[in-house]
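Next up: just one chain, as structure tokens, the form predicted on its own.
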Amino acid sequence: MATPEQLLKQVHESVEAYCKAQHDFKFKSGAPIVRLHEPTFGAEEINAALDCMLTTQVTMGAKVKAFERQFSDKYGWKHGVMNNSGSSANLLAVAAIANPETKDGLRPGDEVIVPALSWSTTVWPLVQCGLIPVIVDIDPATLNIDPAQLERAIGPKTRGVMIVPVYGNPCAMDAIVDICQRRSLILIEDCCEALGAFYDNKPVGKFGRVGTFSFYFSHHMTTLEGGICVTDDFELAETMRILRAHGWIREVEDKATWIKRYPEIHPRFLFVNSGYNLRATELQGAMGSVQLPKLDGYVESRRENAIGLRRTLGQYGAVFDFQEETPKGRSSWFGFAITVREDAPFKVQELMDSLEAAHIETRPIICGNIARQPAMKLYPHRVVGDLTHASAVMDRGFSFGIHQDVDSTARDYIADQFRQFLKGRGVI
């Protein structure tokens, strides 16, 4: 009879054989498809997750903690709090900053400035915590929050700023940090699109009081779903650990303080705050530990693709505006973003339809101008300025994938489809 070790080896070898036979996501000239994303995970990650299933140890535990430490150590944070999605990471970060337990935090009614070009779950946690989003315009070159508009928007109730490095492009952090320090504003960094991005050789997410990242399937690396909050603030990290799971103390690092404070209550079920259930699973932690060493390579592939495409498509600057890498920034290029100029002899949807017909998948650039989304009408918020640049991106912008399985042949194919379309519209 085979031993458990022998059986497990057979399982692993079967998964490896299956993936080798079935998982070929490289671009093929004979059947060209450029998807928005292809999987970053394979047999190694599947086996790591499967091992958790086979041991039956699947709820948050040692593997999640190991990944939190690995991620934090890689980029230099003292604390990482993994959770079940990037959106949950935003919720957890904002809820902790706005919690009554947090010193010098946010309180209901406080205003938090956000960029108009953002994702819905950048804004919703603010609303859900009783805060007031203040929406400002972007820099049309970088697509990130415009520091001048940020400072213009500061009012008597403004207490925070939540920034988004759009498509992995770092924000203008020198200016933003200066504003936050001078005006005593709390800085929250929603870096869910920006894994592996740096500003002035410092990782994004390292400039504010708390940063968030996402490990969704289509992001730079994945735990399928998943996210993490990162901070150097021990008390804030402890609050996030409490809020992440029911409001109990089970995952905090300093249990002794709470047990001493409430000796009459069993510590296994000691609830000291409000809470959610935003826990990650052991499967996610195990996958993250396998994926993380591969992240730098994935980012390099995206950067190479962005440079190559900018070189070939840059000649069409008369009809396109391209996202520019922020000075001092090192973008991780979540996707390749283009805005069709207003005077171009075609509409953005015509180009998107043409690319889709050629099996090049496209998408709008995040939420566009979030202030124009109908859901915003339901909740208190403030808009500063006319948000012209964010609206231009919403009305005339799109993106396509430049992930690790896009190679030089795929880039040539994309460029050729652009040429054919522009030739048909009399641009070239």
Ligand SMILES: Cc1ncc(COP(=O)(O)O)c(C=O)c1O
The other form holds:
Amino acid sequence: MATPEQLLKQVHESVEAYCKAQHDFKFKSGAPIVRLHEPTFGAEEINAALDCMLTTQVTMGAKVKAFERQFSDKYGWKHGVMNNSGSSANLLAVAAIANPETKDGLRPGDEVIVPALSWSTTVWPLVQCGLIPVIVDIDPATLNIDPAQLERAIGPKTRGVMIVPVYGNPCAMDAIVDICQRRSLILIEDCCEALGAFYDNKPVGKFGRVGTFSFYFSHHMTTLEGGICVTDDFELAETMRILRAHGWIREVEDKATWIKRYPEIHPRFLFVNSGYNLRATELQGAMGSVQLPKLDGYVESRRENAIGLRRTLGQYGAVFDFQEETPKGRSSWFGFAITVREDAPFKVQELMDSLEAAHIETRPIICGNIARQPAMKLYPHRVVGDLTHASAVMDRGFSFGIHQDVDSTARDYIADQFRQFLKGRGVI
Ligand SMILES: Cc1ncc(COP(=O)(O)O)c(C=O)c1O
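I've shown you the form predicted on its own. Could you give me the structure of the form predicted together with the named molecule?
All chains and molecules follow, beginning with the one already shown.
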């Protein structure tokens, strides 16, 4: 009879053999495909998740806690609160800041400024917490919120700013932090597409009161679905732990204070706030711990791809605008974003169709101008200016993948497809 250890070894070895035989996501010149993303995980992550299943310890516990610590330590946050998606991280961050327990927080009816080029679940948590989004335009070079537009949008009810480093490109943080300090605004950083990005050698997500990240399948690293809120504010982290799980105290660090305050209620089921269930599973925590040490390598590949493609495609500046880093920003290049110039002799969709036909997957650049999305009509919000630049990105922008499995051969293939298309259109 095999021992449990022997059986486990067999399981692990079988998974390794399977992945070795089946998982080959590298680019092949003979059958070229450049997907928006390829999996960052393999046998090691699958075995870590399987171990949780086999021990039956699957609900949030030691593995999630260990990952929270590893993630926070890597970038220097005091607290990390893992949850089941980047959208949940945004909801948790906003809900905690807008919670009655949070001193100097946001209150229903307060305005929060957001960039027009954002993701839907950057904005929905604001709406869901009774806050009023104020939508402002982007800087067409960085694709991030334009600090001048931000300052211009501040009104008597404005209390916060929620920024998005679009496609991993850090925002102009010197200007944004300065505005937030001068105008007493709470800064929330939705870094769900910017893991591994730095501004002035400081990780994104570290400039505001709270930052969020996503570990969705197609992001820089993955826990399949998953996210995390990061902060140096202990009280806020405790509120996030409470709101994450039903409003009870089970996951807080300082349980004793709550128990002492309410001795008449059983500590096992002591509810001290409202709440959701946004918990991550142990499988996600375990996968995260295996993925994290690989993250820097993945980001490096993306940077190499971005620099390489910028070198080759950069010569077509007459028809394309490219996303630019700020001098202090170090992007983690979530994807390669291009806006076709208005006077180009072709439509963006024609180029996208041509790339798709060559098996290079493309997609629009996140929500485009969120103020034009139908859902926005359902909720109170304020628009400042004509959002020209976000609309240009929506109408003429697209992106493709520059993930860890895109290499120099793939880059040559992509550049060649662009060349053929532009030749056909008489651009070159
Ligand atoms: C800026 C931004 N915020 C939030 C999210 C939501 O993350 P998730 O897909 O993990 O819910 C995304 C998703 O890519 C995003 O790009």
